[in-house]
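To begin, one chain is listed below as structure tokens, in the form predicted on its own.
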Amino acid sequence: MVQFPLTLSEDTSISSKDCMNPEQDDTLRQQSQEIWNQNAAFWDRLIGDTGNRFHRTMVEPAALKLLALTPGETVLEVACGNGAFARRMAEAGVQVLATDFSTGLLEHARRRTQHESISYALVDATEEEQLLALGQRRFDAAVCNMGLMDMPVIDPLFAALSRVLKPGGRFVFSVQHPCFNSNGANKTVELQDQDGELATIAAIKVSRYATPWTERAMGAAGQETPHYQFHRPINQLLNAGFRAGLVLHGLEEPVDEAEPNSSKWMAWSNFQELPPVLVGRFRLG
């Protein structure tokens, strides 16, 4: 494995406090976009065309559902990786300007994209003038999947959005669920006799969630360089929304419903009480 040089901080832990610090985020962000590089064709492998069973199974009905798109409508997609929501979305019929901050991973999504409706721009979420000059009032919808975790700061995105929105319009975002799906939350199969029969229990035990943590992760078995994550609690998740005058108007909590797997006894499959994904829906008023 290649170890990136993580000169923040001797652990791979940062406390929120630390990210509070500008010169710190602006370390964070250029780090994260060289990681994000670094693991392009990793995650382009694993995405593919249409996305992997994770995002096609759970993020992507869960999303649409909310999204609600209308052909002929003009929609910015935050965080697009290699395009694979973006192919989706033009499939409805709607205009889509894909954004990332990573080179490499636009570079896939260019190479698999044949869609003339879908555009692709070099875009850093984080800073907001970047994405203010795509155009004020001009998208009807906005949607970041499983990005928003991955960005050091949101607000600027959340400024930005109540501006680049028509009046109306919605920002729908997915991300790992902050209760079930983090460093901080442990899966756990544990047997337990009931009425003296042997069932297995699957559980999740969570150590830590109210403090936002910043740390580095593997987002997938078999990535090559591990980036960073931005753990953050619903609240903060939903108030960088409502700060920007953004209200919420629908959320989704989507399981895996596939069949139980007893052969791989930490797939979601197995846990179907508890989501791994959140996925909410802003309207600008």
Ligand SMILES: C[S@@+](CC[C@H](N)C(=O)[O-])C[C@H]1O[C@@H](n2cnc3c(N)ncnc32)[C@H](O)[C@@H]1O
Contents of the next structure:
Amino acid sequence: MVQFPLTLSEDTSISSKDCMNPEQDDTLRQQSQEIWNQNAAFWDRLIGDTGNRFHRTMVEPAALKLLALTPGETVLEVACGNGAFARRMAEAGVQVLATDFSTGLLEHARRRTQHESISYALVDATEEEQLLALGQRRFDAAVCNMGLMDMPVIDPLFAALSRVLKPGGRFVFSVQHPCFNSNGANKTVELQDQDGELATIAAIKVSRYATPWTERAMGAAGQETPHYQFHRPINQLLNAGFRAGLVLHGLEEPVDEAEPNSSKWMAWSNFQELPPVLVGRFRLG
Ligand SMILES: C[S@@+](CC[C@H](N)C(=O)[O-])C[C@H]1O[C@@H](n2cnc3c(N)ncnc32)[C@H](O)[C@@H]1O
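Mind sharing the form predicted in complex with the ligand? What's above is the form predicted on its own.
Let us now look at the entire complex, which starts with that chain.
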């Protein structure tokens, strides 16, 4: 999804400490929802019926591998966007309840979906009660692709997952890789003389990682209004699941395996040792 880490101005920064303030979380949630509605048409065009290349080559294969869906299962999708992954899962023969907090994106999702095995619902994943209302011990699996880093709080989601999943149920998430694909990680391409041959070295310089922060970010080139993102180092991301009684049960770090592209230096295919996505599977007890 995000291929263009940005330099952000000071006035869009909010400290991680402020984000722990529930009043501000509410304001952030509202603003975040408005922004996703404003950008809904843009994201719908970007993702289309079946996902963009970033999704199709990295997010989707890793998430499907970890989900290991079995026909007939019931799956909850959190932050489903325009429903591209829900449609992909429906093709695997499962029943999907796909949720998002953007009415705009849900409209696009419904317009693009013919599958009877998919239903959509408006749910704010930072509100535990809204998730619990979907049905306790109802789902064999749950998935949230490229969504957790857009949520100011993730404990309510994990707490709800521990109750809406069936015993042994799994939760698969994908996020921008917190080490290599954040606003604290800058891509560089350098020239190096290697025994008389000039070689280009693609690298990522990481200046921030350990402390969570909140910023406005452009998810993809051309997005008009930057949305809020909430950087969490890997320990904070995983500890949220552990606190809710989930155990980590699988991890993938897909890279872009397309041909390196010398006319587009910042393409992820030029950084094949540096995964832009982290995909994990938790399991309930
Ligand atoms: C980067 S998009 C990913 C969408 C989709 N999963 C995909 O991979 O194409 C992030 C999605 O998270 C949704 N989102 C952000 N915060 C949310 C929240 N608190 N509750 C539910 N959805 C949320 C947005 O509306 C948007 O659809």
